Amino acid sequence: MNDKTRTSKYRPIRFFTLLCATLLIIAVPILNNRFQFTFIQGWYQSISIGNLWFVSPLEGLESILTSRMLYGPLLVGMAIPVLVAFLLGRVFCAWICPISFLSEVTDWLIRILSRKKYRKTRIMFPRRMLWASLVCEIALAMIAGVPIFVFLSPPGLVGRELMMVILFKTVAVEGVIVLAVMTMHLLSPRLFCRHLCPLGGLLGCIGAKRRLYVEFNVENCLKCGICSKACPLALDPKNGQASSAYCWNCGDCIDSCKTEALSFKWREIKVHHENTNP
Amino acid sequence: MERREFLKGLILPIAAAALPVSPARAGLFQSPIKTNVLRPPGAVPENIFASKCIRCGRCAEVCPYRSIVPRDFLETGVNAGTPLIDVTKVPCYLCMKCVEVCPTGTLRPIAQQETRMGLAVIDRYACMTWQEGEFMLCRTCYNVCPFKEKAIKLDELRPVIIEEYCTGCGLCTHGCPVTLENGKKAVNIEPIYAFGKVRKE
């Protein structure tokens, strides 16, 4: 068994990662503007570190679908994010996405003001809406012939707004979408992330059979229900929902559980030997 | 093709109704490319530019002169966030950094002299050297051209553009001391290559 203490294990690390990921997209344009620093470039639509390029799978996919052309470097750029999503699931959403960072900060402020540990999920639609959102988004982009929703993908939009402010001293009007997403978050936690984010939908879809998942151990469970309160997506880990395609592996439920009923597990592929972890 | 136009026609009024007036008037799907407003070097033709570009802004970020400026939705509709160069503000110095960083191949890697952002066209009604009567000496466009004696030559002290070699970088337009009432210069870059069909490679 793992040596789990009472204190939060993953939450501080995750918050630190989110903070770094957000500081990165603020620092890079500033460094670029001041010192012509181009070693690291871009934001979460496409980012490059030296010669290592990443392209957001959704934007890349839409570019391919609407222009009906394949471009080798684009596929290579998409490969790593797709692989990460395939193995680890929607980890981008929980550990990197700047919208997630803003939401976490908002939640933290609300927690201080209301003196309640968890926020209640007031608005809840069927979870399948996330897939519908992804399908609608791609369908609309293909009908219109332009990736209209490329600039409706909020993580990329935050980066572009930051660039516009830092490099060109203006703001783009698309920034209102970020405000809209944050308003939705104020109405009900992660409303956009849960039901509407096409990027989240795509990553969830790719990571449906992910290797890293939250395992639920029935024997240790007291059915106290604190994990479902802690889950930012309002999933119910004690009923096995933490291993569903909707989970983004943030580890908040693991931190909340007092009896170690939940833990991260690496799903082994079944080869000839049936030697899974006890 | 017809069906696509039809569907576009269906979506356009719905989208236009839902949005403020300006994008509808500017043409939600219309290309923002016009005289002196150009795409960066190596750009694919306009008919696929908006669909291929993912608006990641890396070309704008890498551009050391800030020639490339993305514009927002109110100005350019669905082309919001795509790279544009207004050569009357900051022309392209052909450093060719943007074509290296484009992750989608919307800007394809090409050589400096192969760039065809447009073609410089001298307005002989406006250019000082072409006026009848008082002859004025001005060779700003000739002096600033990066391909002097190739893309631009002086014919009896008057500038003449050689179409074959002009890259359309806009340095001449930017340098031109004559500004007309409509904002145009005496030498303007016409984006004559931007609306061609996709070239098969």
Contents of the next structure:
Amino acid sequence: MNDKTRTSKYRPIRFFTLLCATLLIIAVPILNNRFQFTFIQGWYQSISIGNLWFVSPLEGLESILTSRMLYGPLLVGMAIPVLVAFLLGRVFCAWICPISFLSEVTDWLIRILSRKKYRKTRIMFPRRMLWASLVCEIALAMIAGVPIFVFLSPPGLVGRELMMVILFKTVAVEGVIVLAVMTMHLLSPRLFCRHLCPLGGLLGCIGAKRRLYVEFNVENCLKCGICSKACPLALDPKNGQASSAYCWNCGDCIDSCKTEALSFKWREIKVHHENTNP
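Switch from the form predicted in complex with the partner chain to the form predicted alone and print that structure.
This part shows the chain on its own.
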């Protein structure tokens, strides 16, 4: 085992990916409006790149349920995000979501500006609240007959507010939801992401048996608890929670582990062979 402190491997890459994803939704309205460049349009609720159309699985599902219609292009647009979630789990939440980027930047600013050591106070609710938020979201959408998350999705609102600022020099009232989510983050890191995000709940359901997961090697574990403190979602990898549906494969626990007890691993696909012996 290597007892030396490990250099962060995944965290810098993840932050760079979050930065690029956020810069993309800033650049799109500028390119569309000022340079008439329309090859990329929209934001992460619904974004088109050339002839490829990507649709958030939750917004797509709500649209189908509220309209009671199966729209072919919508199903195709949902296919790639669903496949990514099936293989990699909630990676959108950790590696692409603009709410994650804002949370990372907020934490960095607090560490820089605060004279005292930045301490994270985690308010914990039952983890199953994440599934309850998903069920409630879908139920409310069906009762109202309107795809609610299309209009009130925090990740989508970041893109919409940026577009409003860039194109119209104003903000929409719905932007207060983003402020509420960030206030929750200040009160308890990733509170919304851990317990209240219905999109995270749906992606977690789809990726419950994801191919890429965090493997725990009990023989290398010192039971120091550093990995659970490093986890943005307050999961405990040594208790198997890093391979659960709640984990979003950010890699922070792997980076924090000094003894390489944690690592990413592709789950083997079990193939059942029939017994041909007489």
